[in-house]
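Take a look at this one chain, the form predicted on its own, written out in structure tokens.
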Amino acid sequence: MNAELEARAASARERMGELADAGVEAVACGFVDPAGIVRTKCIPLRRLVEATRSGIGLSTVFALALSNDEFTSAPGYVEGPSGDLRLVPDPGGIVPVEPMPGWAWAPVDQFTQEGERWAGCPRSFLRRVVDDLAARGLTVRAAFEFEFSFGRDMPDGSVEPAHRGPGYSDIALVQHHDLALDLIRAFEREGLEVQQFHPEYTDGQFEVSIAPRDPIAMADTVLVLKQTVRAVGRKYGWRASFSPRTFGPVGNGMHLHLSLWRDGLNEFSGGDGPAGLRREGEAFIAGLHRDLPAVVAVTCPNTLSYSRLQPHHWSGAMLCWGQENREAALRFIQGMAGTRSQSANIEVKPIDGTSNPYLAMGAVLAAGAAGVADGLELPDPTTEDPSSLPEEERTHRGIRQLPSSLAEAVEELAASSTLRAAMGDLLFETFLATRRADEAQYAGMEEEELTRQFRWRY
């Protein structure tokens, strides 16, 4: 057994007593497939140490999973059911799921049977990107805003949302104050550190923001939070959906907030660059700006994602950046005067809950890191609604709409040398194959039917 697995086994032994004292009897070991669906294999708590040593078996074909539970192929990489991986829980990331008594959630890395990290593992990809930044003396703090909807199927075939607004209203909150409090209480007991919670804009929709943490821990948090939301909703007779379109014209996003740090200083504040950016902070955002058309194939990987990724949906459909511009794909947030050295961050808006959080976070950070390596500079910021500008003006300023379909985004991804280099050929090619196959499955389907297809799959 290699040193990493030995260390995990030792950590698992240390946590066994703590988890047992918390009432944990079983551990759900979670991974996310290329279509963004969270999959699990479960073990009794007594098997935790053994699982960290030898893993839990999983077919390599899950690297080719589609959103409808079918599989595709990636010739030369993964082509069929032959081959086995080992899911190895990370004991440091195990969290008891508060609304599911007796259960804990564990993030996993995918290893080969030889005990080495598998090249197609999304969590290991994110770790490589984080480690590469650390080797340059840079660290990242990351946080997601989670939008989700509650609803239920009715006997007549219709779907009832949990509330009908108004958006952000006390009416919607009072209607579900007990559910909201149960969610906040659960998140806090799980250590997720809620920043804010509110009913959102469209029918049945809510939003919660979680405190920043390191990128791997933040991606792990996505899995814990989704499980918690589903479990609390079930208690009240509601189904939860993180689909990009659930009810009404406004969909669910999962906006990502990032700040870049060197030697304890926020590279997004205190500099002499645009909006107070330091040099590396500007280059990081510029790299993301350059590669964003390819990145959206990873952050918005579902056919239905592009129904939401449209102008005037606050989804960041236009390739530009701007200070507090909610129609820009990259919204720069300085924060309140006196707090900017800590709070300044960039919000990446074109991302939704159908994404694999490890792949999405990794792709975003890889693009930013490439910008730092290349010493890029940002174009001028956009203060207007970018889609309202005359076409000639947009062209002159380099503003354009991001891909408006999965097919278009996939071709941008296929041409991206930045993401291929960061992901490695196996992960890049298998992911690309699944996105092409998923797009072909649903080509030509009407938006209403797509909404129905994906409402309860995410």
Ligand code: GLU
Contents of the next structure:
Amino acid sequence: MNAELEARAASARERMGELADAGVEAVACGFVDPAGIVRTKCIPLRRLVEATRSGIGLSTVFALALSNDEFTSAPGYVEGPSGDLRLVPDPGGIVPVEPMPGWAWAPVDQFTQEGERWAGCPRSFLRRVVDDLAARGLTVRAAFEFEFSFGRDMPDGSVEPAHRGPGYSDIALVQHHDLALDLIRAFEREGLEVQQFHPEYTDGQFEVSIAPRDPIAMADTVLVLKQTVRAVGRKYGWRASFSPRTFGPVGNGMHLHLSLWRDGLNEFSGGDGPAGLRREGEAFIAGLHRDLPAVVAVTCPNTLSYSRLQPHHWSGAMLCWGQENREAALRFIQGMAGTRSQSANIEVKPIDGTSNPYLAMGAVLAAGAAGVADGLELPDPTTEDPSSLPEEERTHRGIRQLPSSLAEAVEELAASSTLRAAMGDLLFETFLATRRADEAQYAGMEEEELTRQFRWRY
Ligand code: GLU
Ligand code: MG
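How about the form predicted together with the ligand, since we already have the form predicted on its own?
Let us now look at the entire complex, which starts with that chain.
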């Protein structure tokens, strides 16, 4: 057995007692397919050590899963019913899920039967990107903001949102104060460190932001957070949705905040570049800016993603960057005077809850890393509402709308040498095949029907 799996088995043995004391009886091993659906295989706690040694079987076709549970094929890469992977839990990331007594969630990596990391494993892709940055002396702190909706199906076939606003209001909070407190309590006990929570703008919508952590731990956290929201909502008779459009005209985003560090210094603060950026901080954001149209196919991978990703929805539909510009795809946040060296960060807005968090984080960081490698510089920042500028001026300043459909995004991805190189051929080609197939399934479907299709699948 290789040293990595040996270390996992040792770490699993160490955690067994503590998990049993916390009342854990079963472990749900969670992985995410290319369509962004969280899938799981469960084991009794007793099997944990064994699972880290020999893994849990999974067909390779899950790398080809579509958002409707069908599978496509990627000839020459993954096709047909043959082939097995081993899901290997990462014991360090196991978290007991507060509102699911007796259950814990474990992140997993996908290994081959020979004990090697599989080339199509999303979490291993993210690890490679993080390791590449580390080899350059750079580390990243990452945090998602989660928007989600609660609602329920009515006997007459209609759907009822959990609140009807007003947005951000005390009315919506008081209506759900018990549920909101249950959520905050659960996140805190799970170690998620809530930064803030609020009823969001549109019907049924809420938001929670949690504290930054390393990118892999942050991607793992997405799974824990989603299950927690679903399980708490269920106690109150509400179904949770992280779909990009659920109720009303504004969507659910999953904005990603990043800061880049070298030798304990935040590369986004204290420099001579625009907005106080240091050289590598600027190059990282410039790399993101360069490759964002392709990255969007990974961060907004569903047909319905593009109903959210529209100008004037604060969803980041316009390719530009600006300080505190909420219509810019890349919103630079300097933070309060006195705390900037810690808090300055870039918010990447075109991301939603249908994305695989490992692929989304990996694609974003790979684009930033390529910017650093190429020593890129940023264009001038945008302070105005970018989509209200005359077209000529937008063209002159290099401001454009990001892809407005999955079909467009997929073509940008297909042409991206940055993402192909970072993902490797197998992951890149299988992912691309699923996005093309998903696009073909839903092309031409009306927004209302798409919303209905995906409301309870994310
Ligand atoms: N709901 C918006 C989105 O789809 C974000 C609103 C906000 O800035 O919090 O991204
Ligand atoms: Mg929000």
